[in-house]
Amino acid sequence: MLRFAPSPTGDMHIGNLRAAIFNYIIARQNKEEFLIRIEDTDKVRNIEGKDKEILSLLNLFGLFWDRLVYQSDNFKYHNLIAQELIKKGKAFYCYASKEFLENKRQEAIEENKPFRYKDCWAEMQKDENPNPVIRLKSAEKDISFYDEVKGECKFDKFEIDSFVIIREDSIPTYNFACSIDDMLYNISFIIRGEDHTSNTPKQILIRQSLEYDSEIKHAHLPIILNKDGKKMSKRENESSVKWLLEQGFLPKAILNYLVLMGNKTPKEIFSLEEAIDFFSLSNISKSPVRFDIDQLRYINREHLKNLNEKEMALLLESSDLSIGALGKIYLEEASTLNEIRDRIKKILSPKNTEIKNIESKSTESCEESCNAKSKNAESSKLDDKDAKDLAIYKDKISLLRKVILDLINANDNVINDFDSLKAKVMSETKLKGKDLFLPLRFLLTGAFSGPHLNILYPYLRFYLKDIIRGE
């Protein structure tokens, strides 16, 4: 069994998701179960509802689990096993207070020595401290393990002193709860971030102390760097899975990119199912990998291109295939759903020519915008270049609006074909060249640049009266 063990103390970041994806893929390749273990031992930092959010995201990415457990449900087993370790002489009560240990730590700093817990301190404050912790006895020999990504890893026994496994409030520490649960659920392979490498020898020591001899493989994934080549912080927007989704990146594109990062793959664009067929940890780079938002944008665009018009329309919150078709066209210049929504919002919003109040009002969904029925609007201002162009062409825009509105009211057939409409308005207004096409483009799309109008118009004509309306 493989497991993904998130903590409900914050948003899921891309490093978490990458580990979840790899665990899921290996589980499916090996035909083993995939376990989700919510590590909720930190009662102070746990955030209400964050576990449900994590599970919802895993579902969204198609990472369906076979079993779901909460670590806190096993506290009784953790404590029972700790007592067994005490009976076997592998663990002991420690009455040393936090203040005492902090003083010893400061002494080590002043003497320029590494701090190391000494077992002789365990009972020094026995009469003063009614709530001792439980510590596992330090390693008697070096601990080593083979990492499927990093290779051979070795830790000197002096690096692992007697560490706490049960706190004074009977709550197990991370390493103890983690290692016991890995045994309880017969975990065969642990794939997680490189920051957990130092935890692995402690967890191995716990299992050795319990004489647990089932093999557990390990793989620690290199850290993810930001655009500046520094370790990506959880505070950076791009590290948040939730933020990426809110920006309009598709789950399948994010997954594609996280598998592709620092990896040798047979092709650049692929699905989760295809990744299960070709994925191998042996192809993962040992070096840190830099997160490239521009590459993710490219991958997202490629996945959007693979959608049909109906699928695109649904993602744009519409049941109208014309909206889906417009979305596909705007992939010439857009990479995310948000960018496409912005283009379509400009098309379907009133075209105000008053520069002092340049804003376009958008309804809650594309379909509602088409029907011009929603009254809940949000504003988005024109950029500086479009504002300058608007100052130049606003009179011509008003003229074109009047001519086209007259054609619509007269139910003139020329409105059904772009070339016919263009010829008619040229004849009526005497405008030509950029004096015709720039104001006409703004009137139809809300922008002075974009895809060719003759490509857009077959889908715009259905909402022409709403599209050209002013405030």
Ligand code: GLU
Second form
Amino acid sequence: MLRFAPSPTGDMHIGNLRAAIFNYIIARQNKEEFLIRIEDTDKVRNIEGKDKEILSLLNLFGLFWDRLVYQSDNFKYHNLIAQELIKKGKAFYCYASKEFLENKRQEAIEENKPFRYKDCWAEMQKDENPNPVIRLKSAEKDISFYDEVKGECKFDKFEIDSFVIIREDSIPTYNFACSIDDMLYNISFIIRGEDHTSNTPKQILIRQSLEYDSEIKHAHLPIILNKDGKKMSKRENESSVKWLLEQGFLPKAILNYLVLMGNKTPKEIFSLEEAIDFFSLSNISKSPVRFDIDQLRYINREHLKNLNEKEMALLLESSDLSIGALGKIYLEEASTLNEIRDRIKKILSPKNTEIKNIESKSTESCEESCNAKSKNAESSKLDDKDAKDLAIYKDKISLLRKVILDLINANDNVINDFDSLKAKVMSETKLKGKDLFLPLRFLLTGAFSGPHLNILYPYLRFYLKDIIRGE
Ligand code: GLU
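Next block, the form predicted in complex with ligand GLU, ref. the form predicted alone:
Below is the whole assembly, all chains and molecules, this chain first.
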């Protein structure tokens, strides 16, 4: 069985998601079960509802689990096993107070020595402390394991002193709960972030003390760097899975990118099912990988291109195929759903010729925009160049608006196709060249640049009266 073991203490980070994807893929490849274990040992840092959020994200990414467990449900077993270890002489109660240990730590700092817990301190404060912790006895020999990404990893026995496995309130420590649960659920392969490498010898020691001898393979995934080559912090927007989704990156594109980064793959654009066919941990780079949002943008666009108009319309919260078609056309210049929404919102908003430069959020659905009429008269923010063009062409825009509105009201057939409309408008207004096309483009799309109007027009045509309205 493989497992993904998120802590419900914060938003899901792309590093966590990458580990979840790899575990899922290997479980599917090996035809083993995939377990989700919510590691809720840290009562103070647990955030209400985060577990549900993580589970719904995993669902969204198609990482379906066979079993779901909450670590806290196993606390009773963790305590029973700790008692077992005490009976075997592999663990002991430690009564040393926090202050006592802090003093010892300070002494070590002053002597310029690394701090090491000494087993002889365990009972020194026995009469003063009614709530002892339980410590596992330190390693007697060096601990090594083979890491499927990093290769051989070796830890000196002196690095592992007797460490706490059960706290004074009977709650197991992370290392203890994790190691015992991996044993209880018969985990065959642990794939997790590199930050856990130093926990692994402790977790191995715990199982060795219990004489558990089933083999567990390990892989620690290199950390993810930001664009400046520094460790990506949880505070950076781009590291948050939720943020990426809010920007309009598709789950399948994010998944594709997280599998692709720092990996040798037979192709660049692929689905989860395809990744299951070719994925091998041996192709994962040992060095940290840099998160490149531009590459993610490219991958997102490629996945968006594979959608049909109906699928695109649904993602844009519209049931109208014309909206889906417009979305697809705008892939010429947009890479995320939000960028497409922004373009479509501009099309459907009133075309003010007075510059107000009002910023609007692009999260509103197209359906809402369609129905917005003049209620939400602010068009999307104009950049400086557009504002300048608007000042130059505002009279021509008003003139075109009037001419086209007359044609609509007269039910003139010329509005049915772009070439006829263009010819008619040219002859009525005597405008030509960019004096015609720039204001016409603004009137039809709310922008002075974009895809060819004759490609857009068949889909704009149904909303024409709405599209060309002013405030
Ligand atoms: N709960 C740990 C974390 O979220 C993962 C531990 C593990 O995979 O062993 O970082």
